[in-house]
Structure formats: C-alpha cells, structure tokens
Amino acid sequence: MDLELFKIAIQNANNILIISHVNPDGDTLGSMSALYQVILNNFNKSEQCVDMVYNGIIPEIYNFIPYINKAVSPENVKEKQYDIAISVDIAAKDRMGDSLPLFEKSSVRINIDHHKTNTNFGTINHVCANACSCGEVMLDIFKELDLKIDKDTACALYAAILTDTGGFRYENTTAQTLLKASELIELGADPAQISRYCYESKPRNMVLLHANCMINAEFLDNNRIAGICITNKDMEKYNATNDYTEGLVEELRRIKTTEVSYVIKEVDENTSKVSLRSKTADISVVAQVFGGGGHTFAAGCTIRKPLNIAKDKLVEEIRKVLG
C-alpha cells in the first residue's frame, strides 16, 4: 500500500468505518481504537465521521483500551453508506460476519493486516507477514506518516502486541516487537497495568469453565495432540459467553508432550468454530483446508459439521501435518 495515498484518502473521506474480526481478541480491538485515536487526532475529524464496529462481544478483559467503548455492532450502522471501510487484523473476508455487508459497499475497502494466509481482499491491500500482530503494522504506519502517537493510542498499540506475542512468548516475538514495546512505553503505555488487565482480570466463571474444560481434555498420539470440545450445554452450565474460551488452546500447547493443541467449539447443530496452536507444524495448513487460515502456529477455522464429526475431520487433517 502506498502510505500517502493511503493519508490522502483518510483526508478526502467523510465517512470512515473501522471493523474488527468475529469474536474479537487484543489485536484486533487495539487496533481499532489506536487507529480510531489516529484518525480523530491526525486528521481534523469527528467523532461522528469515524465507527468503530466489532463482531460478537468485546471480552470483559479488554474494555479498558481507550475509546472501546465508542465501539458498536453492525446492526446500529448497517443504513450507512461509508467512504472508506477499514478491516483492522482480518485475514479472510469470512472473518467479518455481518460487517461485510458494510465493507463491500464501501467506495475505498482497506485490509490491514500480519496474516500470511491473507487474500489480499481489499481495493488497498497493507499485509505485512513477518510483524508479530497487527498493532505492530499500525504502528509502523503512524511512523512512517509522522503521525502523532498519544498516550491512549501507546495503550492501546501496547495490547494489540502484547495478546498476539502471549506476552512476548510466542514464536513471533522478535528484537524489533521488544523495541517497538520500549517505545510505546516511552509514549506512556503502562506495561505493567496492561499486563493485568490483560492476564489478571478473568470472570470467575470463565476460571470455572476453563477449570472443567481442561479436565476432559483428550490426548492423542501419544499426547502429541491435546483437544478440547466446548458444547453448547458446556456455555450454559457456567453462563459463559464466546470469549470465555479465550486462552484454553495455549493452555492445552503448554503441555510439554503437546505438539498441535485444539478447541473445538459447538455454535449449532451443524457448526463448530476451530482454534488452533502448534510448536513446530504449520497448523495454517490445517486451518485452510476448512476454509480459515492465520500463523504457522496459530490459525482457526469454521467446519460446518457437527461438533463431533468436526473433530474426526480435524484430527485427521493434524496426524497429516503431524507426519
């Protein structure tokens, strides 16, 4: 993407629509509001010229990043006809649920993303595969456009890394993310607050499920494969809402004898929703034989079977990865 132009057309629009994945984690919604932020900051704009859209629920953990709260789903703006539609950490068109509509009729559609698997489905395409989550990608775009990063716009930037590194643990974290974690701070981001919120702030519900989960697990292969599946009746049992499963398919990869973990989750009799997580095969492939995709190491799907016959596709799909 040519990053003037990309400047120009913010400059040129009236109507601006930012929108977030389905269930949306830490990058996604950081990235929304970091660029929300830019935006209203950089670009002589108002509130009521820029929305921020997510899709399902904002998990409880993240309503601290600045300016989430403006944050609406599409049914409140589903009339509205925008100048530029924005997709912030979307690697596939699928993976905007009932946003798409508004993305699709937009007269400028820009897909900023780190997905390899990425379809370069926008008119402006800005997929950068080697940075670690899509905050990093934004903030490298603020960067090189000089524009002013304050310090809500650092919070925000700093959680979209942090989640999508697992606090700077995972695979993806490299020299460059830690430096652009020190400027952030530099900006104002307390990585020490953030890091709370992010890790230390679960419903208790959530513990109870995860708790309940991770003792019916199943282990395959000689413990190589670590599985869980999330019934319908499971959510109910502890009230539980989507993002309640976020976090219990790294639990299941930190296992030492665990090689490929996986969380099956039930949406309806003939849905289930996948996710993902490797040491060392690429799961992306897995994920793209249902039609999803993402990171060597992290990636997600949706089968459409029931959940018990997902999970026999989707075994079958790793042991091929597996070797």
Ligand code: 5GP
The other form holds:
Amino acid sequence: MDLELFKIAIQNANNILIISHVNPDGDTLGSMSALYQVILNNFNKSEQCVDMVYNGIIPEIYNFIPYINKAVSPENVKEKQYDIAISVDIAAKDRMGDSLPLFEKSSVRINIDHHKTNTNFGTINHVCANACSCGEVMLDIFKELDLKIDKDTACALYAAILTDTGGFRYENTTAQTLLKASELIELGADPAQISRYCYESKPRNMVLLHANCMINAEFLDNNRIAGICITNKDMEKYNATNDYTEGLVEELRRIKTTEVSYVIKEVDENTSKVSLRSKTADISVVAQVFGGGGHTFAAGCTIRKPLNIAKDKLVEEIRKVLG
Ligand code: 5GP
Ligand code: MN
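Next, give the form predicted in complex with the ligand, keeping in mind that what was shown is the form predicted alone.
Whole complex next, starting from this chain.
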C-alpha cells in the first residue's frame, strides 16, 4: 500500500469504520484502538467521524485497552455508510462476522494484517506476514507517516504485540519486535501493568473451566496430539462466555510430548469451532482444509459437523501433517 495515499484517504474521509475480528483478541483490539486514537489525534477528526466495531464478546481482560469501550456491535451502525472501512488483524472476510456487510458497502476497503493466509480481500491491502502482530504493522505505518503516538496509543500497541507473541515467547518474536516494544515503553506503555491485565486478571470461572477441560483432555498417538472437546453444556456449567476458552489450546501445547494441540467447541449441533496450535508442523494447512487459516503454529477453522464427527475429521488431517 502506498502509505501517502492511505494518509490522504483518511484526510478526505468524513466517516471511517475500523473492524476487528470475531472472537476478538488482544491484537485485533489493540490495533483497532491504536488506529482510532491516531486518527483522532492526528487528522483533526471528531469522535463522530470514526467508529470501531467488534463481534461477539470483548474478553473482560481487554477492557483496559484505551477507548475500547467506544467500540460498538455492527448492529448499532448497520444503517451507516462509511467512506472508508479498515479491517485490522483479519485474514479472511468471514472473520468479520456481522461486520462484513459494512465493509462490503464501503467504497474504500482497506485490509491491514499480518497473516500469511490473508486473501487480499480489500481494495487496498497492506499485509506484512513477517510482522509478529497487526500491532507491529500499525506501529510501522504510524512511524512511516510521522504520526503522533501518545501514551494511550502506545499502551494499545504494546498490548497487541505482547499478546500475539504470547508474552514475547513465540517464534514470531524478533529483534524488531523487541525494539518496537522498547520504543512503546519509551512512549509511555507500562509493561508490568499491561502484563498484569493480560495474564493475571482472568475471571475465576475461566480458570475453573480450564481446570475441568484439562482433566478431560484426550491424548493420542503417543501423546503427540493433545485435544479438548467442549460442549455447550460444559460452558453453561461455568456460566462461561465464548472467550473463556482462550488460552486452553496453548496450555495443552505446554506439555513436553505435545506436537499439535487442538480445542474444538460445539457452536450448535451441526457446527464446531476449532483452535489449533503446533510446535513444529504447519497446522495452517489443516485449518485450510476446512476453509479456515492462520499462521504456521496457530490456526483455526469452523467445521460444519457435529462435535464428535468434526473431531475425528480434524484428527485425521492433523495426522497427515505430523506424518
Ligand atoms: P485462535 O485459535 O486464537 O482463535 O486463532 C488462531 C489463529 O488462527 C489466528 O491467527 C486466527 O486469525 C486464525 N483463525 C482462527 N479461526 C479462523 C478461521 O475460522 N478462519 C481463518 N481464516 N483463520 C482463523
Ligand atoms: Mn494477530
């Protein structure tokens, strides 16, 4: 993307929509908040000119992200027509959920992302597959355009980078990532406080649900595959919202013998949602078999089958990449 054109497009727009992905995580929410703030702080736009939309539930732990409480559900703005719609951290159109019609009817559609499986669905696409997070992509854009990044913007970007690198632990953590995180701290982001919000502020029932799921986990093929099936009944037992399962799939991968972990959730009787993690095998391939996508070691998809059938099909595909 020609960043100067991006700047001009924002300057000329009367109303702008920023779209985060379904089941929002720290990266999509942090990137959305940062872009919102940068537009308000640098382009002389009023709050009425810029909307943020989310789909589903914003996990409680992310309520600290500045201005995230200004985000609305697509239902609230469905009659509006935007000059520009910008998707952040979204690999494929279906990840926009109910925000998709708003994106489609906007004349300029900008896709800012870091997934290698991104389908370049925008009229303007800015996909940097070597960036650790969409937050890193946003920071690069802001710097390139010489836009002011204040303390709250830095906090949002730091949250995006921190969470998508699993706390600077995953292979997407590069020297650049740490340099950029350092810059954000210089700009006012508080690393200890943001870590506390992201990693030590879980609802009690979320941790209890995780304990229950771990006890019932299934280990296959000499423990190389570790998985959890979650029914709606399990969710009800813990009064859990959809986001409560976040982190489970990583907990399974922590086990030494695990090469691939999966969490598969009942959406309804004919639909199952899958999260996949891996240590070495490319599981984005597995997700793509079912029409999903993601990264080499973190991917996901939806399988239009009942939970148990979906699980068997998933395991079959995992075995193919494990060899
Ligand atoms: P998670 O398991 O945390 O929901 O997602 C892990 C990664 O896989 C994320 O980078 C996310 O973008 C991607 N992903 C998860 N579900 C889907 C899906 O249904 N479709 C696509 N294209 N990507 C997905
Ligand atoms: Mn991301």
